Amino acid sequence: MTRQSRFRACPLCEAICGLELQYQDDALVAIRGDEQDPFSRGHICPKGNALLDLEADPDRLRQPMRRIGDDWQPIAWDAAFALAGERLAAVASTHGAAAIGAYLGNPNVHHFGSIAYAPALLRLLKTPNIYSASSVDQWPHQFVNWAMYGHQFLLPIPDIDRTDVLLMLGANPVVSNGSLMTAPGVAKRLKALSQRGQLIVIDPRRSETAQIANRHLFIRPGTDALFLAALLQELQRLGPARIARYHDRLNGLDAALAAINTFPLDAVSTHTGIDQAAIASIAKVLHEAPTAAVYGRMGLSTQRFGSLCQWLIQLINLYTGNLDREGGTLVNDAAMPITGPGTASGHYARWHSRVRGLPEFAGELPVSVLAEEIDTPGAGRIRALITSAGNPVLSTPDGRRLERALGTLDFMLSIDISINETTRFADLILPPASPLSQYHYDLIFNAFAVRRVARLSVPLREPQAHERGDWQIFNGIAQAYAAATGKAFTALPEPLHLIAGGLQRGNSGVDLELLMAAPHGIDLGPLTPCLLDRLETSDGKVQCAPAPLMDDLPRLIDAFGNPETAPSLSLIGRRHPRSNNSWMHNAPRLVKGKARHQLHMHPNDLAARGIASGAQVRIRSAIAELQTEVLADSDLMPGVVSLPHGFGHGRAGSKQQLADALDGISYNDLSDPAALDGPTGNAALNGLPVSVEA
């Protein structure tokens, strides 16, 4: 027996490492970092290895699956397809377009075959009700650089491999790997920054990042937008905007710096937990610095001001000279371009959501919206519901509610994978082929990459005679639609050849033919300036007073004018590097080990409660009461909880063996739909008031 490399991306994660699988007699019984990968550099994390458990999973679906009442009968591809063709025209031809609503979740941007063809079939349906996991996660960063720099993809990027100083806010990448910042071997990068500079990281818990800093600092939950409004005036004390170097080429950054400054610095302290000495001091650091950048993630943007939170950060990094800049932050050019002629923009408010009037952003209506949307009745209630790769019930707020909603839907079709929490209602299942058999690029993390690099995955094994690809799964739901509905649709090439079209659109240089000529990817260097060339806004100019951001000001100012208001505790997140949100916990090498769903707790907020460590509690939010073991944590500030999300499973017609067995509670069955950033309507997950007894 020989046993043979063979090499991709990572599909499993953000970091898209590069990978060498093993095969023996064209099995797959190994996986490790492929150490000629000239961006990840060998460095593999523990979801990279789930790849073995996820193509030997043997609750994953390998054939279209149709609901027969309680039972799952296996349906031939044409036929699926067919019948989901119908049965989505009958409510269309019997309710409108708008009865149809589509949920796609995180997965789709890991892989090509969807985030590149799930788009036809979409404009094809022309329905307003779509809705995605970007509303509970980075809508903020999108909104604020469409309304600054006309694109919601014109997204700068910390420089951390050669910045003197990074200030963090909200991110914890050591363990997610950097997310809307790309960076494999994060952990290695940052200590390297640690060591030649200095990072800097505010959040409510000393996390697996905070340790590795050269200071954290604790911070309260949702108020990040005051300390960086109050950063921004002490930078202001220390000398003027360091702009010659935008020329003529900012609108309204007086007014906006005018707004902010009428926030009274001395309530700050009191809101945040920071004093103000501590807020000059960090600002004079970013004043002196050579180069710095200011960077926030998931926990500033999944707040009530996270939209704020983001504009912040953009005119901190502005004013301080470091936007556009070596060794600040930098847009990448990526070798695919999702910016430029052609691309999804964004656009805003141009519809608004059926019950609860909510904008809607880039073509997509807030997902805290999705339950109400289906179960009030009325015109242009959801009667028909496709997911893609994605768990709602767990994933999104007020899952119970949501859970209740899909039962009471006309027909449900997922593309997925396995029967779970959210799938168990689907009349029926597609589930896509292994992504080990399908050509890959990566679209998005490519372009939000630390550094400019470019990899073509190519198949590893060929397709089954019973496989569809993802990318046919969408072609042939569409074809089917339109022959039901008597529309036109022209199905989409193969992948490769849309991954060739797409290289030839960039000015790297990069064709498919230089791809292929190299497994381990290409290195074309590190970030440089580019933002003011590739501004999208409508006179050519960085829009630093956005109206809907200067809008929002005042509720900022008034949410905090009452200090005895701030509830007595706080929840927040927590990530693992062995979880993946709620999608992965069916794999054995994720989900080994101790336990990790329990509600972590500061010890003097037990005893204050007279509840020992290890102990059955109740938490309590707004909108539910739920029981969960409770473990002391001096890693978080006094008055916050921290509960994983993703669990929760285990629910009556779920068939995911492991992850069903698992213990743990659902984080969102805990937030509540009315919590969201004012101009968005992302999802406010993080600082949700709560109380705990034993």
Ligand SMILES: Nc1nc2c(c(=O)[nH]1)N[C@H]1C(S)=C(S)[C@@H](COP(=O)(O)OP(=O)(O)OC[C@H]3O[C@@H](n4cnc5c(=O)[nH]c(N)nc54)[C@H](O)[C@@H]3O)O[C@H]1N2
The other form holds:
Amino acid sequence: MTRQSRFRACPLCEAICGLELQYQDDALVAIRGDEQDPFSRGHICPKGNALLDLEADPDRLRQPMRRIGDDWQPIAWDAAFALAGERLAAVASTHGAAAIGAYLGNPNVHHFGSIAYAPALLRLLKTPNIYSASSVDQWPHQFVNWAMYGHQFLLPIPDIDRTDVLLMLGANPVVSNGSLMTAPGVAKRLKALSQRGQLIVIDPRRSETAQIANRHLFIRPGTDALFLAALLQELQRLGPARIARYHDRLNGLDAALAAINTFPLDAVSTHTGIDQAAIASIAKVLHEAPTAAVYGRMGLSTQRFGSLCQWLIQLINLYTGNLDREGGTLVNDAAMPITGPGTASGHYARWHSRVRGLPEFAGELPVSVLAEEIDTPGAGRIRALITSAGNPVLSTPDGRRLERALGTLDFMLSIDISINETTRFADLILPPASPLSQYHYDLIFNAFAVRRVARLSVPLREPQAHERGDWQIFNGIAQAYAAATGKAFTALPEPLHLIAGGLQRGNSGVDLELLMAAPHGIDLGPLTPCLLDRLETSDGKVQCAPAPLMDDLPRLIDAFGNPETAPSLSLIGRRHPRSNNSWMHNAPRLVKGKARHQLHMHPNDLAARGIASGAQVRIRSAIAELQTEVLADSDLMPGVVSLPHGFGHGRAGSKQQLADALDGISYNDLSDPAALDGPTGNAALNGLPVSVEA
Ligand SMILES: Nc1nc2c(c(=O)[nH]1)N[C@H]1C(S)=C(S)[C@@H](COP(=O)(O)OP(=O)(O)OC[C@H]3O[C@@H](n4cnc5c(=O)[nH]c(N)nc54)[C@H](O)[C@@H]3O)O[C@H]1N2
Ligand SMILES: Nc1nc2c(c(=O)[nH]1)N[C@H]1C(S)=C(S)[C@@H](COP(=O)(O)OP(=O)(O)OC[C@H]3O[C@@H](n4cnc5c(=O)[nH]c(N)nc54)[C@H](O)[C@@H]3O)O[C@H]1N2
Ligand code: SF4
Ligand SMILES: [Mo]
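Could you switch over to the form predicted together with this ligand, since the one displayed so far is the form predicted alone?
Expanding to the full complex; the earlier chain stays at the top.
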């Protein structure tokens, strides 16, 4: 028997590290970072290794399963597709197209067979009820890109390898490996930056990233928009906008600044916990730096003013002359374009959710309304749901209400690899084959990377006869639904065909042949300024004062216009290097060691309540009261408590032996579906007011 190394990109997070997977015949026996990947250069994190566990997971579904009462029975693929088609068609014909809902979870983005094939099925369904993990995540970014630059994916990325100063808010890339900034081995890159220039972190927790920063400031959760508004005011004191490069390409900058300048500065330090002198000093650093970039992520994206935060960040980068500039922020000119002709630029408020009347964005409704769209009677109510690679019971606000709602559906279909908190309600689960036996090209994360890169992942082993790729499953459901409803549907061709076509739309010169000959991927060099040439707004200019954002400013002033006292305790999230949202707790390599589900609280806050570290506490939010263990954590800002999301396993009917045995409550059993970002309805998961008692 010989050992053989095979190479592909890791499918588990945005860092898209190259992996070297060692096979003994067709058995995967070891994994390490691919030293020859020009982008990731051998980087791997504990999750990359846990692919071994995923492949061997005894609970992983490997054939379609049909639920009969509390029992699960295998069903053949053809029968499964036919059943899905008939049951979905029955719901559509009785209750109308809107009665079918769909929720797409995070891993869809990591599989070409999902991201490129799901849209055809969704279009065929013609339902307004499409949801995804985007609205508990990065919607404010996409919205601001669309509003200012004309395309949801014209995303300015911090040029972290070349910038002199990075001001980072609400992100912890040392643990998360970076987001909307694909940069494998990001900790090394940030350390290099902190030696060459300055990394400044604004976070309510002295996070692992704050610990390698040159400077860290605590901020009270949910108040970043105030901080950023004050920063922009301070920058104006230091000098005029450095917009010579693009002054004739801006629309509405003066109006935007005038509106932002009405915000009373004296309220800012009371609410944020950052004093005026510190804000002025950061403004000075940005003003004096040869190049600088401001970047804000999860902590900012999922708070009440997420869109305002992203808008203000764009304006600051623009004002300081750092937009679309080397060392500032740059848009990736991807080998396989996701902007430009024929791509989905985005649209807004073309329809509204039935119950709460929230606007769609880019064809989706905010997932915070999903439960009410199922459990509120009336015409247009969701009666059938498709989930694909999603676990909304643990990932979206008020998971308990959602789980009750899922139990009342006429039909639920899940494309998933496990029977978990969400999929246990499905009538039918269709599990795709392992990503290791499928073709993959990273459509999204190559396009959000800090360099221009391209890599084709080829199957590392032969697919087995009983396996179906993601793309075959989407095609299969759509064909069966079309057959059952008498609609026309042409199945999409296989992935290599779509990948070749996608590359042809770009101008990089990369084609399938080149990719096939480069098993470690291709580096096409650093990003270059191109945003101004690629604007997709109707007047070809940057929209500095988009109406939905200008209109949201009064909400900020209402919330914080007066220097009043903040809520006593504010809850924020926390990620761990061995977690991946809710779904990798069944991997032995990742769950071994100390428990990490606990609520963390500052020692002073514990003392004030007479609570000992390690005690059981009751935590109460606007929607629930739960019990869990608390631990002292002096890295937190006083007044802030933190809890990781993705726990709360072990629910009746769930079948993940290791995960189900773990302690821990679900963050989203506390989070409030009424707490939303204004323009988008993105969930405000961070900064949740809570109380904690012994
Ligand atoms: N409170 C709080 N909530 C959060 C967050 C937070 O920070 N705090 N983070 C949010 C963020 S950023 C995100 S992205 C969302 C994630 O939200 P979701 O995407 O809903 O949840 P995941 O935990 O990623 O669940 C992934 C699902 O995909 C399945 N799966 C895994 N691999 C595959 C595969 O190859 N194919 C298929 N078909 N299925 C697969 C898993 O079994 C699981 O059911 O959670 C959000 N929710
Ligand atoms: N190990 C691991 N890695 C992951 C994931 C995982 O679950 N585990 N999930 C992946 C996914 S889907 C995503 S989207 C990315 C997310 O990756 P990141 O965007 O880096 O998100 P987090 O790691 O949640 O870090 C958010 C930071 O914001 C801080 N924060 C919370 N509220 C506020 C606030 O109001 N203001 C400010 N300024 N800061 C605040 C938190 O303390 C935390 O340090 O991570 C990805 N990588
Ligand atoms: S950092 Fe992300 S892409 Fe790299 S090995 Fe870890 S999970 Fe995979
Ligand atoms: Mo995410």
